[in-house]
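In the form predicted alone, a lone chain appears below as structure tokens.
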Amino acid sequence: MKKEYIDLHIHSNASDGLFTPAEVVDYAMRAGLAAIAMTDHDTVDGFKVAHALIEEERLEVLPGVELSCYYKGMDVHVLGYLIDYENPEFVRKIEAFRKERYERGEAMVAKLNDLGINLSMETVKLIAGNSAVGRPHLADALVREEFVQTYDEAFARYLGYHAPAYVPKPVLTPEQGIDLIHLVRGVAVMAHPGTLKHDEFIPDFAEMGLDGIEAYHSLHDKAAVQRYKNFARKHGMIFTGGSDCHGPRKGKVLMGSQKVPYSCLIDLRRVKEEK
């Protein structure tokens, strides 16, 4: 198979995606992708399932994770690639993050209850299944129980950053996130910087040891892609890319929508080898 395009930012239902890992693999192969990275929030369970399903000559599936960090009052997401996902310290940390996600979900349900929304955590757990609990699961539960009409309405009215039921994530700094990824010999990449709208943070993250910037992303236009490539080069980092696919959420599957060249994976592997 000719190695052309890859997608290094995909979520399964192990976190807040709608596709099972098997469905991710099936869609990626039908889309003709040469490689994908499973980057679920605070879990590698989706990767483990997907990796057991594939044949390397048809599709490469890379271990990854997306960590939620907090810097100067803003949410910053850091992607970890080619991680040693069986490292005991990493497993311990990830389990702690998963527990914190569940407790945050409970706190948001309590706030919803205070607002007169009679949603139970049992309903959220039923929707999340074995996944790490996140706001999308609460939004789906609100839709299912007919407290709102749509997923977007759930965020706008209750779960968005400035909405009344929002609860901030436990604080993990970008430096701590980067250090954790490096602990397991992974490559640390800043996710979708265009959505953060604080490019002035990038030099700070470079000083912390960030390895790369996600230039290609479904919310980046062509100008943004070029801007983040330039930022990466300026600070001696690599650039990567992916769709940030969550399955058919909002009626559209984004996987493979970004023409991310295979050379980005070659660069990732080079950086890993240098660690």
Second form
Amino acid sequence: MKKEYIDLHIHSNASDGLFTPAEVVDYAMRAGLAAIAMTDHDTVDGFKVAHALIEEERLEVLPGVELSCYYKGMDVHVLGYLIDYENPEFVRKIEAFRKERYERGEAMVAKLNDLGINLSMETVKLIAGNSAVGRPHLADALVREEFVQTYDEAFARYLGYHAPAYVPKPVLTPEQGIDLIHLVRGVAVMAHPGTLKHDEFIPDFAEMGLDGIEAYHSLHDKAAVQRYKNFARKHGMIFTGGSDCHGPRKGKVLMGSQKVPYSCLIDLRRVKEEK
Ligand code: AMP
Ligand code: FE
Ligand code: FE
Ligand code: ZN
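One more: the block was the form predicted alone; return the form predicted in complex with adenosine monophosphate.
Complete assembly follows, chain above in first position.
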């Protein structure tokens, strides 16, 4: 079978995915993918493990990262591809983001405690292990300790954007996110614009030096995919795509579900060469 599809948005358990890097690689090969990018939140640990596991001719594994930025009060995720992930300044920065995530986890646990929910950071640590701590780990902890019945209920009642135990991360602007990715000769791509619901921001991000837009995504319907391809072309950017697979976190494993053509990777490499 000729491998023609890729998946450029995958989380492992180095952040809030449920698959180990080895399970990600195994699943990708079974799915017949030609290439995958590991895009954990604020860490490249999962990429490093996956990269060490594979034989290049069977599956290409590309370094990536997903950064959470804030713009006009909205959460904007910026993906960095083909980054020089060993750059010491980059390593220092994402280590700092990770530390901030841990402290934010503690702050959310404190808020939960104030609400009479007796969750301990120890339980969260047990679930998160060495991962970059995220709300999904807290949600899992709340389910495990039976403070809520389901993962979604944990977000609805406590952890969602407008819920009482929500704590924002320290502000990183999209410009700072894009600059950080460019510092390590990476390609900066706006993640899942369809979830932001503010397409009017895209020209601002293009102005800041954004290189691409994620057109294919599990939360984009066909019309959205086309719309974001058009946006990319209009602003002289490339388009990419991926499933945003978090393993079986929400039931179905999404990896490979978006038919992202290999040409997206060729485009990424071309832009990288210009860096
Ligand atoms: P964090 O980066 O710690 O703010 O966590 C963000 C992650 O939490 C997202 O990538 C989603 O996977 C998950 N998430 C955010 N909001 C919700 C929600 N309302 N329901 C379910 N999952 C959510
Ligand atoms: Fe996530
Ligand atoms: Fe995201
Ligand atoms: Zn993601």
